[in-house]
Every structure is written in structure tokens, then in C-alpha cells.
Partner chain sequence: MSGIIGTRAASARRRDSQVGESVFVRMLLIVMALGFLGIFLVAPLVTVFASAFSQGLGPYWAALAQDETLDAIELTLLTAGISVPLNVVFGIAAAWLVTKYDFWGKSVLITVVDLPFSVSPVISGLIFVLLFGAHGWFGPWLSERDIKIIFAVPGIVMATTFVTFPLVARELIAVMHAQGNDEEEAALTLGAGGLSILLRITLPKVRWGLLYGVILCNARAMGEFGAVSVVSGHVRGLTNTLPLQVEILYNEYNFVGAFAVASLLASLALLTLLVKKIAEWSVSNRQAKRDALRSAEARPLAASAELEGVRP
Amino acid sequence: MRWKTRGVLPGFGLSLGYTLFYVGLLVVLPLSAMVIKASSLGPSELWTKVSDERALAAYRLSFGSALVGSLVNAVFGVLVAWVLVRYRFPGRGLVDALVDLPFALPTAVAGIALTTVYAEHGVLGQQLAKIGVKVAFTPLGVTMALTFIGIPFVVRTVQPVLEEIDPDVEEAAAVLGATRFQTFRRVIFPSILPATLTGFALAFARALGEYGSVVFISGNMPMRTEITPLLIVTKLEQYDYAGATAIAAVMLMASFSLLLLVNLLERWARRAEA
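May I have the structure of this chain only, in the form predicted alone?
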């Protein structure tokens, strides 16, 4: 195995050392400390901390809402990317910029804005309340907030792939007698599937750790609208450091597994393109 390669930046040894130091100090060391703290608990105590009724309710809400929000983004994110790539219309640049707004907007601001709009006396909340739909301070509100912060991941992952698809391929399929649905299913969808799965996984991982945009619209009711990150903060405020660390370790394992999945999907995408 060759460890030393020539590149644009000289000093492989120094660069590698700085990289390892930087990653180790900012990423590996804090996460390792958390894992060590969690492992200091006995197996029975650790299991009790991570599997009590309140924690299980928070897991269900966090993972369930993140999954639903990511699935919604996987569908409509592809649609938004398709419109931005294939059509030219007035205001396209504005729409393209709005897609990135959840990246730039402070999550607390997003949570306040969503709560203002979807509360019972909000602009949309009033209309939804007339048909018996309540968004703010319900699991539906949590799902909406997680959908809001996840949409850019799908759009920005799928958009470059759509831009690389030659429209002549679609025209050739149409000339050969394929319908629009057949063209999408057999030509376009196989090309964007790896990118869509990657965007879905990224949105799902981001939603699992979301706090600011959810804490306002959820209402933070234990056993009903309390997400896992909020439960961790609550335990820290109650000086239950062991419980907070144990639950955080569970979320760390979930996030690491998702990132591993993303890397596998990206590798699969590169092989598919080759």
C-alpha cells in the first residue's frame, strides 16, 4: 500500500498529522468521552436508562417523524429538483435560493415561524382547525418541522444528477414509442435512484438530531410530543448526566449507522455511473 503520494499540497506527513489531530480533537475525543461515560454504567443500569417508557416514546416520535419527513422529501424533493433543472420560468432563481433557506436560517427562527403560521390562531392553523386538523403542539407539527429542514438535502443531491442526464436520451425513448411514465421509470429513475437514496439518508440523519425548529412547534409534552434531543437536554438540566449520556449514545449509534449507509450509497452510485 502506498502511503505517500504526490499532490498539489506538499508535506504529506505534516498534512496527515494535522488532519488526524484536527479530527481527533474536535470529533473523536468528545464522542469517545461520551461513549466511555455511557459504558461506565452497568449493563442493567444502562438498559434501564435507554429503555424506560419516556425514552421509548421519544425514540418513536423522533425516528417516526424523521422517517415520514424524509420520505415526503424524497418524493417532493425530486419533483422540485426536476422543475429547477428542466424548466425556465420567472422567479426560478428565487425558488432555487429558497431551497437553501433551511440551511441558512437559524433553526429556532424556523421553529418560531412554523409555530406562528400553524398555531390555532395562525394564518394556516385557523383554516386547518376548521376541518379538525391541529398541527402545532402535535406529532404532525414535529413531522412538518423535520420535513422543512430536510428538503435541501434531497434537492441538492438529486439536482446535479438530473443536470447530467442528456435530454436526447428521453427524446430517443419517446421516438421508440415509450410513454412519459415508461421513460421516467426505465431511463430517469434508475439514474437518480442512488442520489435520491443518499438525499433521503442525509435528510433522515439531519432530522434525528434536529432540536431548534422542533422545540417550539412540538409543545414538549412528555410521552406525546417530546423528541429525543429535548429529552437529553431535560436530563442534563435535571443533573441526570448518566441518563443523558446513555440516550445520547443511542442517538450516536443511529447517526453513525446512517452516515455509514450514506457512504455505501455514494459508493454504489459511483459504481452505477461507471
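Only the largest set of C-alpha atoms that superpose within 1.5 Å between the two forms is called the rigid core. Quick caveat, the model's predicted, so the values are computed rather than measured. Numbering follows the first chain given and starts at 1. First, how it differs from the form predicted in complex with the partner chain.
Relative to the superposed rigid core, the position of the CA of residue 18 differs between the two forms by 2 Å or more.
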The other form holds:
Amino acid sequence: MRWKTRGVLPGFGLSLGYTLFYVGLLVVLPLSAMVIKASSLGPSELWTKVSDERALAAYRLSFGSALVGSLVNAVFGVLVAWVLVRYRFPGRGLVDALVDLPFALPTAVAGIALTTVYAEHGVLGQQLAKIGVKVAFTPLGVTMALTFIGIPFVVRTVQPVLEEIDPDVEEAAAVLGATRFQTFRRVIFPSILPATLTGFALAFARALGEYGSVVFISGNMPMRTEITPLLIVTKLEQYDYAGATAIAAVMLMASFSLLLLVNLLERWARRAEA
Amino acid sequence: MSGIIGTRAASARRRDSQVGESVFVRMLLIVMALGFLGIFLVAPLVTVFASAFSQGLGPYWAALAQDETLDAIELTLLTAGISVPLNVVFGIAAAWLVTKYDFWGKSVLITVVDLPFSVSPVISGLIFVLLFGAHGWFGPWLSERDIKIIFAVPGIVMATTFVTFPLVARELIAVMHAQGNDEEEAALTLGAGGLSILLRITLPKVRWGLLYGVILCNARAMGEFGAVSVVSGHVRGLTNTLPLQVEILYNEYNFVGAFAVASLLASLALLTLLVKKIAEWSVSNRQAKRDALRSAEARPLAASAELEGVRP
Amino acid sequence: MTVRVENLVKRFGNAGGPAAVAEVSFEARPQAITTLLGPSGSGKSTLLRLIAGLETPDAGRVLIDGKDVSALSPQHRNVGFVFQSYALFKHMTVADNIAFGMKIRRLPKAQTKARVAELLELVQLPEYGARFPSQLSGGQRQRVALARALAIEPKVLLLDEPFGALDTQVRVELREWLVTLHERTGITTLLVTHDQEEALELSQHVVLLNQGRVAQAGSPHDLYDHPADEFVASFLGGANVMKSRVSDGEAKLGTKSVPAPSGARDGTPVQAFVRPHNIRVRRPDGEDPAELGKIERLTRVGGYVKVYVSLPSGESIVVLTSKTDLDALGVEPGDPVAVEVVDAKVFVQSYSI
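Show the form predicted in complex with the partner chain, please, because up to now only the form predicted alone has appeared in this conversation.
Zooming out: every chain and molecule, the one shown earlier first.
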């Protein structure tokens, strides 16, 4: 079998060799080290380590708040993408650029800033405290941070799809008598659904592993506001490498499943386009 | 996800269309969207600068001029200075490979390149601890030779390189894919070799995408927190990067200091967004021109399938 | 220089899939323009890319000037290739675009400069050397792409749908210009197009492709007047299709009998392809009314009129006649007319249709 099936430009061997070498050294080797370490623990030990009460509480918090955060992003992400693509208003370019902020802003910076904003004496925290809502050092705070870091994903996956929708289609729906809402629900929504789900899954995956922006606002109380990545760090600081690795393996599996899901979603989206 | 490609051909016409929401609905949606972004994006961003300058310029500069902060800046620059070029070279090689050829296993390779994105930064640090830490695979071998990787600079560089590794490649793959291979093939028929095609055609063609990839990669390298925090050991003045310094100052209740350092990183982030915007703009300008050309193509060519002999 | 292609095969995707180019052989004669004509998906562009070396064939060989170049990479084939999208280097000026191939060959600067000026003159863009491709119109870009391809003094010139992206008027102008240019340079040229008019007008030799195979190759007149099969007849110059059956070795079409394909037995259903200008209509003079057609519609196209006639068999045909002739005839829609076939090409009806 021939490896290369298409392409006459020179440099195939060189670029393939270098890419494989670099990926192998930097990604495959370290990741497999972790998998091997985790599997060396043995099933019963692995199970004890990943299923103790503190770990379970951390999973609950991580998955729960990541889920809520990315659901919020799915809804508002579509809204933001819609407004940016369809409407013209002063400052649109600026807003469009700002959407990427969570990609570019270091997570530690986001973490201390969010904590300051939502602390009891912070700008927004004060207002929320008046109505009895406490954000900082609660699971709600964790959710807020995870919402922040997931903002770009849905917006950036939905935006190009919205831009590509042929205006003819909407005009055709209008001519056929559909109201604006009906057009959205029956014509536009189905075409942006795959992209929305992809963005949601990406945001969820990112939120699951997030560390920097959460550790400041969460307060890190075991059983209550301790996220899974923090638990890994805590175990490492106690030199419990086996425990850290076991929990990391659980997280890694979740990430890979999500990555697989994203790939499937993208394939579905491509088919929907064709 | 962070690609700078997007056509805006349809949007101009859409704005002229009579089919759309009422002014009230438009306003409501805009206000809701801006409100959401205001609470989640703008408020924290403003807070960074407001807190940094809350006691005026003097304390701001004093916080930045601390020895420990200067050491952190130095280490951060060193780290980015090593990991960014490595990832740029890799990014060019990977993008060339992925966009110029079809080969067996290509989609698997793309997935593997994307892996570091879906791995928690904490795990990205952990894997290097497992390899090079005291109890890691190479730990004993390294400690016999008195080489320190974990809790030292090499570990920080490795973790940073791992975390930022797909950024340039992804950006270049998106841009090179969108631009196609016509120009490269033209150069080939004119007798150009691989290196000359890369240097004279491809890189100039993708320069904006490359620049954005580099800047983003740099911002992320300088700002990486989770992975670096795991491998650094927080040795003050030695293994503290800027984000770690932010954490230390914040935990010491030195808020002005923490935010002063944070403001440096936030400025870098804003610069990154600016470069992206410029890159997008230059690409969409070119795209618009290409679209204009395409519309000429769309004219029915089938006319000639009509009766021949009609022309005078 | 002659270009010969022998049994070229190219498949995309799975090895079991249909071939884009299937066992194609032909020869492009020296100093002539040969067109590769065919509908989209017929493999004509792939064939051109195979000749340039931009695709690697699964089987077969390409010979330029008698030498097998199949193993040569595109850099070393010394062919001029003009892309459908022109593929101009957007970040270089027009002059730098044209000079690119010469710079790669490390020609002396002065010589390169002189040749660029000469080529700009040749493509009638002497003032445009300092501009960027984005500042040119489609037709101008096309000419720059040609100049760039000619700059390396290629053995053959390959043009992939060179006028595909242009407006009709520019297209016609450029077509005439290309013929003049070819007369001056005399370079062996291969041109891909799906526009039969372009092929018939530009080239001395046409290779008509269908589904990756050569349907027919020959002079434009050959293909037009003696189509080898139904595909060729219907692809080149729209034709009316009339059904008939063979009797006594002939097929009867209205009042005219045309020789049936050899070997067709009596009673075999056949299809006749009749060019619209190869049918005449006239006022009936005492024929059996059952044999007469009826005028459905008259459409005027410039000095010509298309007459749509329904036949007693139920078939509809289009007749092309000059305005003057029709006026002399003085017929209106609804009138009965006698239909005379002047010339037709008959094929045994294929059952696949």
C-alpha cells in the first residue's frame, strides 16, 4: 500500500518525519507514560483511588458546573453569534474581537479578576449579595468561571455557519408565509444545531479540565468547592503520585470521549452541509 | 475554533433584505448579548486594570519593579523564547504535511495534534512529573547525573511547549487549507523547488495567519498557569513565571501587586486580539475580492449548449 | 514538440472507485492547439494535470517530444501551465510574477528584466508591471498568467479552462487574441474547455472526453460532421433527436431516408440526430395531412428564427432558419408545415436511455 495518495509538492518525507518525531516526543510519549502508570496500579487499587468520597464530590462539582456553564454558553453563544452576524451596531468589531478574550487571557488573571468582581465587596458581588446570592467561594462561583472560559467556543463555531446561510432560504420561508420565529425554529436552528453542539462539547471539555480561573474563586473546600483538577494538584503536593495519576486517568478518559464526540459531531455537520 | 477565515459574502445582502426582526426585537437581542458579554468579559477585564491602578501609578510601578517580578518576567520571556519557535517550526511542518498531501492516517494525526487542547493543564503538568520527577521513569537516571527537570526551568519549558503546541499548527492549517494549493502548483510548474515554494510563496501567502498563530502561541506560553504550576515547585526568583507570580502576590493579599503583574499579561492578551482582528480584516478583504471574481464565474456557461450557428 | 499520452489511468480515493481518467491515449500535434473538450467530470482537467505532472498517474505514460516524462517531477518537465484560477502570486507584482520562473532558473538579472518587458508587451500590458494582481481585471490576470507561463520558454503550453471565469465579451476577445498569440509563438498548446464553441473555434484538433475516456478525437469538422456516437453528436452542437426503425437498410425520417448503421437489422429502433439547420420547413403541397407537422412557436434570435414544430409522431423538433426565409414562407404558429430532413446521423438506439 502506498502511504501518500495525493499531492506532488516536494517535502512529504521531511514534513512527515519531523511532525511524527515531534508529536511522538512531546505528546505520545508523555501521555502514554501516564496511561501506563495508571494501568500499573491494578484494577482494585485503581478503583479505590478513583472512587473515594472526596474524588466523587470533585467529579460531581466538575461535571455539574462544567455542564451548567457550557449550557449557558450554548444559549448565549448562539445569541451572541446571531447578533454579531446579523446586526450592525456601533462597537460591533470591538465586541467581536473581545469574544476571544478567554482564549488569550491567562487563566490566573481571569481567576483573580473574576474573584474580585464577584467577592462580597466586589462590583457585582455586592449587588448579588443584596438579593442573597453568594458567588465567590461557592459552586456558583465555579460555574461562573467555567462559563467565562467557555464563551468563545459556541460563538466561534456557530458564527461561520450563520454567515454561510443563504439569505434566499430565509426569504423563501418568509414568502411561504413563515413568521420570523417559525423561520428561525424550522429553517435556521436545524442548520446551526450541529455547530452549536460541537461548540457546546468543546466548551464542556475545556471547562472540565480548567484550573487557573477556578482555583481563586472556588475557595477550594474539600467535598464542597474542590474541582477535580485541583484534587490532582493536591494529591501531587502530598506526593501521592498514584492517586493523582488515577484521577487524571479518569479525566483523560472523559476528555477523549468528548474529543471523539466532537469529531463525530463535525462529521455530522459536514454531512448536513453537503 | 479560533480560525481567522470566514466569508462575509452573504451578510451584505442580508442587511438589505426586508426579511428580518422588528427593531424592538433587534434591540432586545443586542442588549441581551452585550449584557452577557459585559458581565462575563468586560467586568473582569476592567477590574484587572482598575485594581492595578487603584492606588495610582507609583505603587503600580513599585509592584512591577520588585526583584521577584523582574525575575518572573525574565523566566517567562525565556520560556516563551524557547517554546514558541519550536512550535512555529512544528506548526509549519505539520500544516504543510496536512494541507499539501493526502495520506494514510491523516485524520488520526490531526486528532493527535489537537490532543493537548482537550487535556487539562494540570494533567499536562502531571505527565512530565511522571516522566522526569523523582519517582518518574527517567527520575533516577536524571538524579544520578544531577540533572533537574521538574521543579526547574526545563520542566517549565516542556510543559509550556506541550500546552501551546497545537496553536500555530491549527491556525496555519486553517489558513493554508482555505487558500488552496494553486499558487504552489504554479510555482512548481515554473520550476521552483520545495524550499523556494515555502519561502517565496507559502509563507508570504499565510503571513497574517502565521503572525496570529505566533502571537496567540506566545500569549498562551507566557500566560500558562496550570501546567507550569504543577512542574515549577514555586521556587521564588527561580521557577516563578508571571502567572505564578500573580498567584503568589494575590495569596499574600498584595492585590495591587497581583493586578499590576496581571495587567501586563492582560495587555498581551489584548494585543493578541488586536492582531487577530487585523489579520481577519486583511484576509476578508482579499476574500471579498476573490468573491467578486467568483460571481463572474457564476454566470451561466451553459449558454453555449444552446443551438450553435446562432451567432452571426 | 509532440505530446503523447499512452493509456493513462488515474483514480481518486479508493482503488476500487471509478477512474477519473481511464486508459486515455491521444496525441497533440506540434505547433497546433489541441483542445480537451468534455462535460464537467469527464476527466479533462485531471488529464491536463497528469501531463503537467501535478498528479501522478496510476498507469500509463506521458511523452513530450518523444521522451517519457512520467518519472519527472513538474519542476523538470518545463511545461507552461495556466490555471483556471490563474494562481497568480498575490503578494508579488505582475513583473515579479512573470520573472519568478526565470529567477528560479537563476538567469542573469538584465536578461530577466528584458524578457519581462518583452512578455508584458506581448500580452499587451506594458504599463502594468508594477501592479499587484488584485489591481487587475479578470482578463488582465489571465494574460499575466499566460506571460508567466511563457516566460520559462516551455516546450508545451497547458491551459486549464483559460476563459472559464471571464465575461462573455472578454472571453471572445481573449480567444481571438490567443489565436494570434499562438500564431506568433507557434508553441504546442493543450487547452481544456467544456465550451464546444471555444473548442471548435480555437483548435485544429479536438479530443472529446466522456467519463474519463476519449469519445472521439479529430479535427473539429470531423467531430461535428461525422460524430462517432450519440454522445459526440449530442454534445457537439445541440441536435434534434428523432426516432425511427430500420427498413431495407435505411431509416426513414419524414420524407428523407438516411442510410442505417451497417449491420442494423430491419426493425431495429434507431435514433437520428439532426442539426437544427439541417431541417427545412415549407408550406405543404398536397401531402397526406397525417404526415405534416404543426408550428408550435416561433422564437426570434437576432437574424435567425427558431421554429418549434410538433411532429405527428409526437416528437418536437427545433428548426433553425433565417428570418428572411421565414418571412418569405409566411407561416404563423398553428400552421401545418411539411418537414424535410436534409442531413442526419443515425445510431442504433441504446437501451440505456
